[in-house]
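Next up: a single chain in structure tokens, the form predicted alone.
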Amino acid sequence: MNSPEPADAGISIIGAGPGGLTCARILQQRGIAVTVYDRDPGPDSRDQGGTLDLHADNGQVALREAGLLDEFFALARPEGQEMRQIDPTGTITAHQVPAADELFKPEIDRGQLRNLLLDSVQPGTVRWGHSLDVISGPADGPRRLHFADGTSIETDLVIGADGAFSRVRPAVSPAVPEYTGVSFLEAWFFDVENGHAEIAELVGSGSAHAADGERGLFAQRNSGDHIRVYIIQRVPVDWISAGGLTAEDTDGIRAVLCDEYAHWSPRMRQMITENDGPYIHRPILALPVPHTWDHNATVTLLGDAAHLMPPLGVGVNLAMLDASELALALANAATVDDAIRTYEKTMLPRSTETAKALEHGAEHLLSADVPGFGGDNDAQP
């Protein structure tokens, strides 16, 4: 089968996260039809996660191409660029305060960013409740997408923007995410200025990191008087069940954490014991490095589906840059096949270089020194 022109092709994006929606927005701006399929039943069916910093040299580049940079700055929190290094006693040992006009990597809640992108695409672009099961059809197309509800559709291009456990990835690569040996427990704190004033004072307007070489904490201010704390440990991936606990056993998990952090000051242990609601277990996974695949004329990947890395402040930025470059390649190429080749020629080397640099980055989060503190790659769960 001859590869179709992008304007005449059926283009399907799997995943309505920041990467998938950025790609859809830029394609539509350039007159190319696209449909996004997402497994969630609707846009508000689950929490979208914490705060993100969008960098001027990648995430903001993508938003500029999408025509959404001004809208982003209207929502973003430049003060969120503040960063503190704290020792286990609660003493601030290093402190970065952004200049009044600093806009290199302002913060925005993931949900706010997702809503900004959702509102920017044409009505009906996202088909909710479509959980991809498998892709069939010849490598040169057309492809058929089979969904868990028994429906299927034919398409000329499948773009996997469906994250760590991508259902698109197996069409081009056998790689699966591997556990890094480090896990996060996410803890939430609401109405922090009134209900958790001491924690709010510790964290400040942005992020705060503390570690002793074996365990750590990373706290982030979100909008709406909300702080998320990531409790960082080097543990087996099944440490909760191996200890006879379940993820819902908040009191049991809290008791284990109190023992583990017993030598930290009571002031610091507040960020472990006074959370509002249960903990959320988030083992840190990464794809093998390097992760590449043979060219395929009908399938490609972006973001975590292509290059899942430890959470060190680059994930969403690379996903959105991938999305922008792929959309622009499709807008400027004679065929879909040509566009994929152009996109992957840049994306794969870039992601390989970054993944090599961050390959053991999860371990660095346990260090008393934040990797890149004072530079561009701050630790960012």
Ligand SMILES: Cc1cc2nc3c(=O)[nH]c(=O)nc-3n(C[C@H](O)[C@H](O)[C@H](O)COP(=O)(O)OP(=O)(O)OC[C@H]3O[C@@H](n4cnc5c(N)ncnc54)[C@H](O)[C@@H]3O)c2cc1C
Second form
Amino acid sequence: MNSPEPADAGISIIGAGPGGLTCARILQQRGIAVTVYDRDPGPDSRDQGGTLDLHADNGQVALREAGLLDEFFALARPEGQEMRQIDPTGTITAHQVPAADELFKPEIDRGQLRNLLLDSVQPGTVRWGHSLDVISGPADGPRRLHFADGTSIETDLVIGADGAFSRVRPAVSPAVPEYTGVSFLEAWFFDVENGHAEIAELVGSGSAHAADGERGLFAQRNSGDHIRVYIIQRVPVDWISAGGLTAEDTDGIRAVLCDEYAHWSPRMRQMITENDGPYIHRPILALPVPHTWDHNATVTLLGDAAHLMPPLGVGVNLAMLDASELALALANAATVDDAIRTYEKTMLPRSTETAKALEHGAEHLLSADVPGFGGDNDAQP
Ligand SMILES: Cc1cc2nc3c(=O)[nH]c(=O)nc-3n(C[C@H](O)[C@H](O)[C@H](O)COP(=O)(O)OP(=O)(O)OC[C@H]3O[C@@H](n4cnc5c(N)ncnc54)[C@H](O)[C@@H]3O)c2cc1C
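Compare with the form predicted alone: the form predicted in complex with the named molecule:
Now the complete complex, all chains and molecules, led by this one.
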């Protein structure tokens, strides 16, 4: 089958995360029709996660292409670029305060970013409640998307923006994410200035990292008087069930953490044990490096689906840059096939290079000396 012109092609994006929505927005702005399918029942069906820093050389580049940079800066928190390194006693050992005009990587709540992108696409673009199960059809198309509810649709191009456990990925690659040996437990603190004043003071306006070589934490100020702490441990992936616990057993997990962090000061232990509500278990996974695939004119991947890496401050930025470059390639190419070749020629080497640099990066979060602290090579979730 001849590859269609992008403007005449049926284009389906799987996943309404930051990557998928950025791609849809830029395509629509350039007059190319697209439909986004997401497994969530609706836009507000789950918490969207913590804060993200969008970098001037990738995430912000994508937002500029999407015509959303001014709206981003209206929501963003430049003061969130403040960064503290704290030792287990609670002493600040390194401290960076951004200059008043520093805008290289301001923070934005993930929910705010998602709403910004969602409001920017045409009404009806996202079909909620569509969980992709499998893709069928020949490599030269057309492809058929089969959803978990038994429905299916035919499409000329499938863009897999469906994150770590992508159901699009198997159409181009057998790779699956592997456990890095490091797990996060996410802990939430609300109304921090009143309810958790010491934690608010320790964390400041941005992020604070502490570690002793074996365990650590990363605390981040979000908007709305809210702080999220990622408790970082080198543990087997099944450490909760192996300890006879469940993820919902907050008291049981807290008791384990009290033992594990017993030698940390009471002030620091507050960030581990005085959270509001349950812990959220987030084992850190990554795709094998390098992750590439043979060109295929009807299926491609972007963001975490293409190059899941440890969370060291680049994932959403790369996802949005991929999305922008793919959409622009489709807007400028004669055929879908040409566009995918152009996109992958840049994206695959770039993501390989970054993934190699971050391959053992999850371990760095357990080190008291976080590589990149104070430098351009960001090393933070
Ligand atoms: C704890 C933590 C902290 C992080 N902090 C940062 C940070 O500070 N900075 C940064 O740059 N990155 C950070 N990251 C990484 C970042 O979250 C990801 O890289 C980014 O979200 C990837 O975007 P995406 O659009 O590719 O995928 P996702 O954001 O994962 O979106 C995927 C979308 O696809 C949908 N979906 C999934 N499966 C299906 C299916 N089968 N059918 C239909 N829809 C489906 C999902 O519902 C979702 O909406 C962090 C990650 C973690 C775990």
